[in-house]
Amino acid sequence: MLQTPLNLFSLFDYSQRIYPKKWIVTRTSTGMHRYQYRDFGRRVRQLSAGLQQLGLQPGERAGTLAWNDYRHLEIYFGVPLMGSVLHTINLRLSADHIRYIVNHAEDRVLFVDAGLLPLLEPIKDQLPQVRYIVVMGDHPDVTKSPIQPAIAYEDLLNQSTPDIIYDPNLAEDNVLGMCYTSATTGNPKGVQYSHRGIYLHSMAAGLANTLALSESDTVMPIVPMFHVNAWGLPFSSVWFGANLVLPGPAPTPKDLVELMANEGVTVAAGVPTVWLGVSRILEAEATRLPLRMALCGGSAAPPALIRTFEDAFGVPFAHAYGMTETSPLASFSRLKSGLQDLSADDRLAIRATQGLLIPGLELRLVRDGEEMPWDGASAGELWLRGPWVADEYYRDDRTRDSFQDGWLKTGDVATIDEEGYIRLVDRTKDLVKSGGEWISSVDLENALMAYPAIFEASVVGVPHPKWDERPLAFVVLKEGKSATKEEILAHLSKNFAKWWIPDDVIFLDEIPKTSVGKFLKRALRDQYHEYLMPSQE
């Protein structure tokens, strides 16, 4: 058969070819940003030919610091189309982490928002390897970047011809781009990206049995295109001809509901916070939205939250699998056809899972090197390997601790049932040891959310002198509802043994995030440390 590399060409070209006409729209900060994608692709090569112009090299990386916008997405294609290594940054990180991500990554050129140009500032003297910083806005002043030289991005379009020629035998196993861990502990960990990876992941999120993207689509990424590729909706939108709806800087819930309501979105993609915020508007306003699915990953979705979205707001709601190593979806939750005439509980606990792994992956479930069964309750941590999971850290050290044999060693803790539904039981750093057993944090995290006074709830380990650990709560109640520690407790005493049950809950304002708005738990296990259980005192 014919010998034909999979790579970013082969999804922008047939884009443009068949699909010129449809749109892309960003909310901006002075108003709706619309174009269709024959102005995109032409902008796209600009951009690549003015990047050129500047000096950047195949294999050399270009990095982002931006919003999900319309400028972001041309870059996405812009510099893997040239040879060149796309590399998103967390804008969300420490000072020291963009150091070092920038330092470690050796990027060359930096593109970076001109609101986030004071990003740069604590760190101005230490990026010796950046030649270019590139401002992207609609008339920025290029003087106020800390790095020089600084150009405005559309003078870099401005000052180039489309007439660029890609390479349509791009080699697929050249890197396409790279992203870092978000670094709960340690510096962030960089994971890279292949053309073949990507070309096949995106194949992926169009199959029936996941995510099903079409032309017939309007297409949401509200997960930040600095986070894992976006999910990978900016490449699969493109290549299958969606129209895509980009939400811009620091968007609010409101502005959500109101983007997807307005503007017809089909397809929206976000954390679990993220669709909480937006439930809160929903529960206010008679906002009807036309999602066909709310797209829900990064951390287990509560059952609760599900529910809401289904039978209050009529909302199908899709909960995915995956992790920067991944690409990265990895499992994707669609309930069997055979299985429809479960009860509605029923139907519904399956579809909290993480669902079925998705075709082109393999797994394994492992726990002191035996492979578990699948039965449901044996739990192991997960293995995954396949086209789109990375096979090593970029220049790190840490690559033996998560790679052993060709498989990814997730750090995930799991059961898999005799359909082969996969439920996350925790992270191995988040489960709590108590007596020798494990409590899952997740699954007490979920009944909590389920209580109707609760807005959020995280659970972790604490020490404990009999026990070595005990679970401790933390809630966040819905605004104007109440709820006491007894009545919280009692609510677990119906769904779990006695000894799952926490030893006390703790009343937050909010609880601490990560970069991209997961629990962060390590802040509460370090803030919580010594705290003294009442079954201590």
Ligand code: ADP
Second form
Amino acid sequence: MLQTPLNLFSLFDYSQRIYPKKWIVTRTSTGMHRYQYRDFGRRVRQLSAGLQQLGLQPGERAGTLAWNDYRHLEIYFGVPLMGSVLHTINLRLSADHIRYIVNHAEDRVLFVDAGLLPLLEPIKDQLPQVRYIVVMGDHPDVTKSPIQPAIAYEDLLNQSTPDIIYDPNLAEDNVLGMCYTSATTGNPKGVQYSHRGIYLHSMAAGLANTLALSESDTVMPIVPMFHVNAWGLPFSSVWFGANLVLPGPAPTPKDLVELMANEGVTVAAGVPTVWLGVSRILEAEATRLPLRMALCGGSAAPPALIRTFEDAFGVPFAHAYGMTETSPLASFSRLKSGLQDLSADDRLAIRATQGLLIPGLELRLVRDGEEMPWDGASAGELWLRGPWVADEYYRDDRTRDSFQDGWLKTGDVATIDEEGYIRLVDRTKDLVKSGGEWISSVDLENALMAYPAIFEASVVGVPHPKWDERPLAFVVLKEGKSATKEEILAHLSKNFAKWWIPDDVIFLDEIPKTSVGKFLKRALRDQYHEYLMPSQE
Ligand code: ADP
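For comparison with the form predicted alone, produce the structure of the form predicted in complex with adenosine-5'-diphosphate.
Shown next: the complete complex, the earlier chain at its head.
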């Protein structure tokens, strides 16, 4: 067979030839911006030419601090197509972490949305390797950039012609991009994505057994482009010629509902907290969404949320699992054809699992060095390998803890049933270890969020003198609803053994969230570290 390299050029060139008339639509701070793929392609080429003039070399990193918009999409292609490395930076990280990441990756150029320039202020004197700031916006005042020299993105493009010739044979093992995990402990860890990895990962998103993305879709990545390549959707959508809708700076749930309804979005992707927010809007107003799939991942999708979308809003809901280290798609929950006759409850229970491994990957379930059987009960750590799974952290000693014998140790504890459905029990560090037994915080959270008066819930283990740890529940009630601790615990007692029941329930106005919208259990754990449970009083 011919050895053609699996690189971004092949994907971009295909898209430019076959789908030049498809649309990219962005919600901007001043209104909607629309253009077609052919205009996008021209600007991508101008961008690469401009970066060459700035002296960016193949292999060097260009960082981005940006929301989901068309300029960010141009950088997604314009930087790797010239052999340089796209480094998306999570704009919700602390200044300290941003400084660490930019320096650790040795970013030479930083692309920054004009509105995000203040993020650089506290670290402006601590980024010695950055040579240029490129400011994005319609007419940004580049003198406002805390770091100089700064140039306006549009000027960079206007000064360049689109006649750059890309190398179609760019080696597939070259690094295309990188992303740092949102650190839960210590400094963020860098993951590098190869051209080959992104190519195969993008192709996997087109499989009928997975997302089945195609040119008839209009795709809206709500998941930020600054985290794990917005789940790869920008690459796969462009390749397959789907229309793209990009929600721009800090969209509210109401903005998202409007965009989905007005732009005919068929596939939108976000974390559960995003879909919870959207469900609040849909409960209040009777907007019908044109979605064929609400894709949810990043944290466990509560079964109650799946039911609400499907039964109340008529929107098919799909649950996927992955991580920064896996590009991120690793598994996707889809009911096998042989299981369609199960009861509605059983079908829901399967669809709420993390699903089936995506073709192209391999997995093992490991506990104490032994592989666990796929019996739906034995729990072990998920190990993954495959062409879009990382094999190391970028220049980081912690590689040793997470990679072994050619496998990525995910740090997620799961069971797998005879059909192959993966059920995440917990993250290793979130399991509540009570009296030598494991309690799944995820199972308790799902049951809590199925209670009609509860909007959000989180469960963490707090130290306990007798049991090591006991579960403590945090709940946020829906507006206008009430429930007592006793009622909530009685609800849990219907489904769980007595020793699983949290020792106490704390009512909050909001559960703290991570930079990408997941429940921030660390904050709860830190704050309630010395909480005196009623059982100890
Ligand atoms: P971090 O939050 O550490 O940056 P990621 O965003 O890469 O990392 O998150 C990966 C982790 O998120 C997984 O290891 C897993 O614990 C959790 N996760 C992702 N998707 C799901 C899901 N569908 N259900 C439950 N947990 C999930």
